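Just the one chain here, the form predicted on its own, laid out as structure tokens.
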Amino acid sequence: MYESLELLKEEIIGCKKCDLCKTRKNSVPGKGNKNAEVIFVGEAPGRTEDVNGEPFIGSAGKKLTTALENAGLTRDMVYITNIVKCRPPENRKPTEMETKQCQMYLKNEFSLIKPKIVCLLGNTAYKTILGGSEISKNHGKLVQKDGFSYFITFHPAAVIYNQKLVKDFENDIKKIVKLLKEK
């Protein structure tokens, strides 16, 4: 268990746990409130991530950042984070082996930030931290695991591809307020 945010992105930043060291530019530790409310959690970082090493910072950042907005969250209320912290190649999905990594650095967050709600975003999120599947079916929903509260949505940049799930997607963050609020 780490301390600090600080000295958590200090060993995210020099990690050596996997192959991915080999091939990123930079880690991309999580970024954001560390009293945030909420947490949002979602695959790897993509190349623009890789390059500025800062999360949802390319086109799925944007998407992200305008559903907050819209819901009366900024980036600034919220913390930001992926289950690996570097780009897997090709922007393919991370191996189990890189998951499992990268498992310790995502549990800390957690630990250091006490979040009311963890908010999933994609299949990936979903699938490593409660072994779900099928979010079209399942996104909008709360699930309690481990003393949290994870709540499963659409990844962002699912919504660029698919213009269908913008409506779901937005009215899914402005849930995660409604669901705040309560808490």
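Residue numbers count along the first chain shown, from 1. Fair warning: this is a prediction, and the values are worked out from it, not measured in the lab. Only the largest set of C-alpha atoms that superpose within 1.5 Å between the two forms is called the rigid core. What changes on going to the form predicted together with uracil:
Core-superposed comparison between these two forms: the C-alpha position of residue 162 differs by no less than 2 Å.
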Given for the second form:
Amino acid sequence: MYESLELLKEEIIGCKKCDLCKTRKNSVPGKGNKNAEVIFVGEAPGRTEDVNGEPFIGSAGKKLTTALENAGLTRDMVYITNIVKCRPPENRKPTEMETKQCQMYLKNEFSLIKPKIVCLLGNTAYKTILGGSEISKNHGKLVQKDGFSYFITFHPAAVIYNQKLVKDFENDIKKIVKLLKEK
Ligand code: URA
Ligand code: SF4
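Please show me the structure of the same protein in the form predicted together with uracil, now that we have looked at it in the form predicted on its own.
Then the entire complex follows, led off by the chain already shown.
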């Protein structure tokens, strides 16, 4: 257990626990408000994130930012992170081993921030944390597990070319705001 997000970040920046450290340019620790009421969890950094060391700043990140703003949130109000903190080569999905090695960092982010809601963005986050599948059937649901409330929605990259999914995604994010007010 780490004492602070700052220490956790330093550890992630120097981490060599899995082979992704050999191909990354930069580790990508989570970023945002240490008192956030909601944490967003994606899959893994992409190219732009790997170059800059910041989560969700490429095209998927823009979709996420827009959905947040439509719901009255800013990126500074929330905390944004990923299942694994280093980019897998060619954006392949992280392996089970990589996910396992990296999981401790995510757990520490949860326990340091103590969010009211953890929003799982897309299948990799949903499967890793809740063992779930079929986002299209389960998006918009809130699931309780191990003392945390998990909200399920699409990955913002999955909605980029689908206007209907964009609406569904944006409505899900608005629903989170509503749920937070009730908590
Ligand atoms: N996709 C993700 O899952 N995470 C990022 O940080 C960027 C793209
Ligand atoms: Fe360490 Fe996670 Fe990066 Fe692997 S993906 S090197 S476990 S920070």
